[in-house]
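This document starts with one chain, in the form predicted alone, laid out as structure tokens.
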Amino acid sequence: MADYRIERTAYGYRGTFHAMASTCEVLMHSDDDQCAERATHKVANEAWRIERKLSRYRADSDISHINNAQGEVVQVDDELANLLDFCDQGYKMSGGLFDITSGVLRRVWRFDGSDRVPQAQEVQTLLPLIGWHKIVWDKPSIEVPIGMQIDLGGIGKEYAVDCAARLITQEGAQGTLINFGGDIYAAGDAPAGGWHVGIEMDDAIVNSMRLPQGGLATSGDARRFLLKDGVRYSHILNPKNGWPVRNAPRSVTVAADTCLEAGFIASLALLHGKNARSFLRAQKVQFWIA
């Protein structure tokens, strides 16, 4: 029995499945049920072959081999090398505040809703082990130090909706909107006037658009955050310190040719603290922030 659900709506079909902790949705103006039964089957089917190579909390993942290795080179194929390739290029054109190392800081802020920051020395001890320049990576070869990871979390989604995107639009499925948890990528011929998209936060519509094509993202702490002594700590960290970036916007979202760019530019945006209106002007993007 397939892992996903499809119903008939106003503008066509959705289907919807669950991955990379997300809702996910395939939304299709068309009247054509076997094409939506396809589409929605191949793109939940990359989505899990996506998260079963970079999830980092699956045992058998291609990122939990490479953090396992103990500091021994390990080869990668042509798809991670790519993603580490962005990676690497992100890290340097930010000057290190993209940095796919600092997921170790997890271990210490637990961005749950509650009032748990952690003491200043519990993140200074975590500092040594953040720092891409620190991994060796020679493609397609790479050597992780031994107590480092790479967690490639915070692009995962969004590559994986491009990965979902091209594979439907070589099958020729028209009208297509992909949406996993929030990151968007519109192909194809949509309703008149562009798939309406809202963005949310605190279970509020703060902002709506119409996306006729290409990608959309928001990256934001409008789940994931610390509440302490009426400070509010963002799950935005920035890698220098191990801190919640501060005086940052709420939610920023970006439009891009493909949704991995979008993302990519919404979360460095972020990572600008109060200058990220000037960072996003710069970029000439179209984005909304909140």
Partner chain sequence: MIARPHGSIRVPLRAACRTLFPERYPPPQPSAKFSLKPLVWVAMAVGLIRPAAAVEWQKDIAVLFYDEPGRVRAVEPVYGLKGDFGDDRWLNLKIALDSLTGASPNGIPPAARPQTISSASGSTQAAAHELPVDTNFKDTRIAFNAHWQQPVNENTIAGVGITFSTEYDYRSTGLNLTIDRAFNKNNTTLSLGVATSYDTIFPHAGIPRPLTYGGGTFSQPSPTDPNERKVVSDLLLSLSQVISANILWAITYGVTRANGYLTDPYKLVGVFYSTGQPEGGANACIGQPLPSSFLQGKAAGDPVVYCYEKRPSDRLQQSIYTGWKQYFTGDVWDIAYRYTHNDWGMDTHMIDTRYAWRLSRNWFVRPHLRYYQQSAAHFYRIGLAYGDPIPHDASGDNRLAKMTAVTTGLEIGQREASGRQWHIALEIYRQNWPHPPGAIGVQNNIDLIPDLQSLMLRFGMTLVDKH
Contents of the next structure:
Amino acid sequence: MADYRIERTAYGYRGTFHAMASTCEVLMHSDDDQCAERATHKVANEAWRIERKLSRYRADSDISHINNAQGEVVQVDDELANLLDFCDQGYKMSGGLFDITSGVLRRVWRFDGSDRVPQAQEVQTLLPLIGWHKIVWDKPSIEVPIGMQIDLGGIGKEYAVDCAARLITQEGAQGTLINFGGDIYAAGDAPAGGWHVGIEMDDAIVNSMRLPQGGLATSGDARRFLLKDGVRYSHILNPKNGWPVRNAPRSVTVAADTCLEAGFIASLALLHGKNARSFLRAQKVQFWIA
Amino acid sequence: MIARPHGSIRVPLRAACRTLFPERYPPPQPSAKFSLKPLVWVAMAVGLIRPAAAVEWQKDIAVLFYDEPGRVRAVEPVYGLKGDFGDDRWLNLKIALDSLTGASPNGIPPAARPQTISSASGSTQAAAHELPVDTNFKDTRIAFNAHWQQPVNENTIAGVGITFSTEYDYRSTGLNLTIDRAFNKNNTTLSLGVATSYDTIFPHAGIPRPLTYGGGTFSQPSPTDPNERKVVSDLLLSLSQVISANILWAITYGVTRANGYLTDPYKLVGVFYSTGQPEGGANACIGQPLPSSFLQGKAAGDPVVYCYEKRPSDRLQQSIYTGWKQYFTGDVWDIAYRYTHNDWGMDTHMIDTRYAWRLSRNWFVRPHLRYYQQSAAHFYRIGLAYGDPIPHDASGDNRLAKMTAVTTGLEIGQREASGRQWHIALEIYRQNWPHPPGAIGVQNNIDLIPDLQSLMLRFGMTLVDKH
Amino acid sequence: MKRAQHIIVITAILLLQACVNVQPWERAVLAKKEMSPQGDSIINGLDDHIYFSKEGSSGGRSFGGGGCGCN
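I've shown you the form predicted alone. Could you give me the structure of the form predicted together with the partner chain?
Zooming out: every chain and molecule, the one shown earlier first.
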């Protein structure tokens, strides 16, 4: 897994590797192959580092450590403390729609394109295990009640993109675009006219834009949904009732100063369902809806 | 900060992102959110602090109501502000107001016959067997503290603080310095603190002439001085130790030296008739023979005259304070013991314990028990015996007498994950004095220092302001 | 008196250095606000002020206060 490839492209170099269940790429507007190698190396290591730390699938991650503490208090390091503070603020500013404890709903909701919609009763029994306000977050200590769990999957990839971008900016790299499965940050001097970014859905480009610099994130349910009795259930679950949000756009793309900010707005927009567009307008950001 | 359905989260979201990636969000325009900004600017100007991207403020508000039935009543609101400037740099500011009204004992014990006592505070009447009190006791005090601390190297934190308080007849200005050094993977902290305060006292009638009878009537003697001063210096050496992942232990050795005017200018000491004394000799408080009419019909232990008290001008106190704090799955128990010894001859022991019992995720109750005992100062007198030579120092202040005190209290509170919390406590404070030595004649049939029970109600809340 | 205290303190440090080894990541509980060694400074300030004005000794835990005409 700990492997990356570098290839020459028309505009410079392209480094690729796999992390966080996505194909990740580093596009460099540069002729310096050593520089490209170094940048890819740094970005990949940063992505793997954050994956090791935040992945709920890894038994040795900080997140698993917290989730497996059986109701005991766990102290977290500065980086995770700042992230949890972010989640705490996110929960409050979203009125509870952004909630990192909602992951337990995956026990009954599996978005595999099938028609297996859970019983209302199954969803109902999980609701007591959801709600960030039930977590005792006393920075830097966290106490997760037994049965509950936290999951930073909703912001982890975006956060990793920003961290990697910070690293290579500090290195003074030339124009570089970091793309972790659709979560993007463009740092340094872009090629003339900016990076050309296309948003793909069902193997078709549904939107394309020019990104000179900054973060870009897309949230949507391209391949993750359930279909039953002609009703399409999106994978965006409302943590307050445990059910998919209805009438949400299929995809929202947002540009902002960081990938994290863009991703947060994009996923929150989907949670606003049919009101996604008015929510996005109120945020005064550049956005694309499909 | 709950979002409206389609409300903008732009400002809080960008602030939250700024904490993680400050370089991507240039600082916002300064806003006048805190009226304390000028103070922060001053601290920046003198180079104490760097401009901080985001200061996290914790605000504490507390009010104490104190009531001694029939006597003193006090209300003390406090406002505290604690700024986290990051990197272990903290600014602590506190302002307290203390408003006292009611009656306070003046140092004269009850007598077998009615007493009329004239002093600078006015004339006091007390029925037989009743404790004479200053009825017009009234004062308001404002106290202000500021403390800044920051690391000076990897393991050392230094702090500097100022204190200021002012009341109707008293003013105090102080400075303190602290240095904390961590050892042993931060499991051990050694701290050294020094503090000094310079106090001025200026009673409205001036500083009374102590242990002297004013002559003519029993009114107050003429003041000798409009004001007096004292200097109090502290030195603390403290060790705090992590014993296990759940236990903390600390021990502090302290020396306090007070020098200057340590007398209470409002407190009196009585002269009581004692048989077998040379009549008309050189008498305590009097300095010259009294007319025989003063002594007519007096039994041993009856009051003759009253004069102002006098204490030594120097006091050295040493103390040992040790505390133990232990965590039991949500509950916190702490217990502390303090021993003090001073060269006024007082030895005191204090033991204090609280158990914070977590009722639910947010609620806790905390019973509190405190026991205190002290021996008497060597110059404490229930009264002077008529005809005895004038002592160098003498005070009838029952705070210097042999005493035990017990506090029992219960606190209940709620604590949220965000750090916001409130709590309310009710405490009963009982002071008991044994019958004092040196009582004369009829005094032995009187409860010379009545026990006292006071009630304290304390409310507090903490707010955390995160940017 | 003073000399004896110093010896106690120094011995205590030596003993504790030898036996205590709580690692930084084991300090989650100790990092809690209610485990702060100073306790709640606002409450302590109020209590100390009351006892300062009612008793013949004060201080010990922190600076002896004073700065009040009440004792």
